[in-house]
Amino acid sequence: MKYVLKRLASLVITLFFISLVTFIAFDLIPGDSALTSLGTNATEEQIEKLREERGLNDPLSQRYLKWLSRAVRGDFGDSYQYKIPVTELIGKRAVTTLLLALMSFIFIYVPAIPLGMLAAKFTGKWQDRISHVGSQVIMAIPPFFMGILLTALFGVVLNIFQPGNFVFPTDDLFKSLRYLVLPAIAIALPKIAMVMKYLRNSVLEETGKDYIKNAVASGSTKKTALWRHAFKNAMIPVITFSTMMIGEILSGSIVVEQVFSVQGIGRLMITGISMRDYPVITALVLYVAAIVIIINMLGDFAYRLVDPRLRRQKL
């Protein structure tokens, strides 16, 4: 419990400093959100009036404290562009990104773990060589190009996918899930190759250790030794990689969402930056930071479940 409280306190302090740095950065970056909203044909009076309404003429410290007092109550203001509360806007997009992430995780780990173990079992043989070449080819293809290939194949050639016809999960869950299959595959394919590679190398490292040799010498088959003994320890570096990967996907897969026109967190972030929508951008920066910190914290918990030595350490 003490460990959890420490991590939660670290989360709050980190988010505070990130919000402060974000406010200062946006104040220094050239650009005027009022001018962006009204356009170049707007008069000085109109721009000044909008700046006053948004509080952009107030000192930075005053604007930050006012924002912070609302943010701690869960109020991040209204979006300049969409004219709706930021929490409502991000909540709707976050559901999309969460579904996309869940589908991606399934598509990654269901094939990657058995394929990685298979490559380790048959190391140096034709099965290992095929998996190595295949993973190298897949990892070499950029996600945006993979998305274009999938769109061209399933949308143009086979005509079973209609790019741009995205439906929010809150409107129609089934249609949304069906649309998100290809984006999830585009995200998953290079990650499958990476997880396979991490797991294979980690398992091979474990099989050279004495406890595996003793298990085989005691009568265990190589397959049993791999799955019952080596697999759990081999998952530790995979968990390390997975925490970074999960944080990346949950933060919004910007490139894939752009290619497939998925209305998720990544696409919203690009729109917010281009439109100088500061309430949205600030909230999204905190969202991304919180996701990364929480995922890393869950990764630490996973280490303790996998490795008994960590559980014996004093928290």
Second form
Amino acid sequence: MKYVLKRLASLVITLFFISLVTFIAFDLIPGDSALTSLGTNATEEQIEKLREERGLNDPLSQRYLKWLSRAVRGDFGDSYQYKIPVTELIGKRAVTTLLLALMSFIFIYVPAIPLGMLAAKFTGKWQDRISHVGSQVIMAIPPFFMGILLTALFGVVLNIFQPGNFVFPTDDLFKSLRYLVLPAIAIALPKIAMVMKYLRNSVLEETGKDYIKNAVASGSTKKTALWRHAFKNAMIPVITFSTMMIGEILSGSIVVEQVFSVQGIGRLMITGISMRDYPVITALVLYVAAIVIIINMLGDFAYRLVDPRLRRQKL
Amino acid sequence: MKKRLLSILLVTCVFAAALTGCGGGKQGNGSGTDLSDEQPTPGGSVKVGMTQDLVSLDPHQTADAGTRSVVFNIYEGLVKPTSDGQLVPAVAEDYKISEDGMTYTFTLRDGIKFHNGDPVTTNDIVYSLKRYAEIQGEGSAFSVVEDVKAVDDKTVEIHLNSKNTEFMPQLTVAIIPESVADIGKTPVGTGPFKFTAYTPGQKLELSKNEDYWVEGQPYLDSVEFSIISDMETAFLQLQSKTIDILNYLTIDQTETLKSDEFNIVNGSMNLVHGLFLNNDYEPFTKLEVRQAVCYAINRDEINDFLFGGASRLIGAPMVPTIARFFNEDVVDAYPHDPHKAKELLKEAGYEDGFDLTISVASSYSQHVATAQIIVEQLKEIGINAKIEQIEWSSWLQDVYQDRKYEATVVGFDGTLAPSSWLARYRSDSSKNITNYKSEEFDAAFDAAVAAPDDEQKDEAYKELQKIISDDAVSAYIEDPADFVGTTKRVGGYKFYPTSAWDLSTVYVKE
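Form predicted in complex with the partner chain, following the form predicted on its own:
Entire complex below, previous chain first.
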């Protein structure tokens, strides 16, 4: 319990610093949000008026304190571009990204774990070699290109996928799920290969250790030794890798969302930055930071689940 | 250097040839789908793709060309532009301009209604014009308005504080109901389509205005503008027919589309596209250097390479579609002539050339591609140019507003008022990106705006373009061709000389 509280306190402090850094960073980079909104046809006065309206003429410290006092109450302001509350804008898209992430996980782990174990079992044999070459090839294809390939294949050639017909899960869950299958595959494919390789190498490392030899020597079958004993220990590096990966997917698979026109966190981030929509960007940076920290926390709990030694450790 | 460019061109030509080979030739359908023997039928819906999001649905906030093109379907002014650049009465039925040109009297169209069912009143007109004037501020072209008043429930008078023969195009400003408080969130106008819903970053849905004042129009029951941020993705969606219309295709893309399934309509982007020079930057302070740059640039090469030769070349900041004011004589003032360019550089004391940075907004692939060709062309005369790609927001601040740049490739748009294309070259203009300063130009500009009759006005504007061309303010290249891809079932797409994607004439053949 104390451990959890400690972690939560550090989360809050980290977020506070991140928000400060975000404010300063966007103050330093070139680009004026009023000018960006109005473009090259606006009059000087119009730009100045909008700047005043958005409070951009106030000093940085004043702007930050104003933002902070509202943010602690859960009010992140309205988006400059869309003129609706940032929380509403992000909420709807976070659900999309969450769903996309969940589907990707299923697509990653369902094939990757058995394949990884299989590759480990058949080390050096043709099965292992094929999976090695296959995973190298898949890993080498960047997700955006995979996305374009998949859309071209399923959308233009086979005509069973309608690119661009995205529906928010909050509007129609079933349609949304159906649309997200291909994007989830585009995210999953290279990751399957990675998880598989991680698992294979780590299982191989474990099977070389004395406790496995001992288990086999004292009558355990090779299969039990592999699944009961080696698998659990081999999962630790996989969990480490997975926490990094999950954080990455949940913070918005920017490229895949862009290619498939999925309305998720990643796409909102891109438009937010290019339009200099400060309320949106600040809230998004915090969201992403919070996700990464929380997932890492969960990862730590997961270690303790598979490794009893960590459970006994004093905190 | 020349070899390298040549080989690029050669490879592209071979590639293009291969593509046309597969695509089955496109030459036949260049002029459009606007076949008059077809009878438009009412009903159906289309999806239009666009790669940028809408900036604001409030018509009085000056927005970018893309947003204006879309809201053209929702809002109308007292007058509205036609596809051939004329102004016709819209919310007004008729108008009169007083002898002294200071008073404009408009008569409200009989029975015209807003989308919410309320009749348009003269109070709404007064409200709209006053609101627009206030948002635009004193520096705008609308500041010539002294007063707007409703004379009775059919008549509105606009009084100007000085004579301005170019005031009319300003009156395309949207008429909106006074009763709607937040027009940006709940758009209500008098245009052919009604606002239905807007999902930020995703789509804008419109439906037919049953009470539209043009008999029989619009044909479509509903329209969706689908926002697809990535051009490649948008093109895939056109190919899979998720969307029906997509603007700004590249020449390669037009050749990929199968001619039995898609039409290519070919118009112009209405942009003054060019290599803009900072006239305050050291070598460009000299006229000879600017002229040398103009001579060095081979506009035909750019046009062939990027647009298959379909763009119209320009020599000054005015587009050919504004035909009345376009000065044909300056188009070829600086033909491609590297020898002359070198001589001019020598005269100016830059015999060995100089280094140059061309700043380009990276999100506009057309600008980037143009800059790449220009870099090669400038090398021929010894100017060692390099491209600096920056984000659009940074471009707006550093290049456009602060004018901290050497040269940039960009396109500027304008309205039906000829002054809108040239106003940014006045010495005191806040939009004078080139830092051009010429008393001769300023005086001629004021005279052109004030010119009392058509003939003098045409001459005056042509003269202005001549001054800019003589001073080689920048290297003007072309008004880029706009290739619009549509599915075969769609007809009636029209181009406008201003920012407008008019869907009131579009129909579905089914």
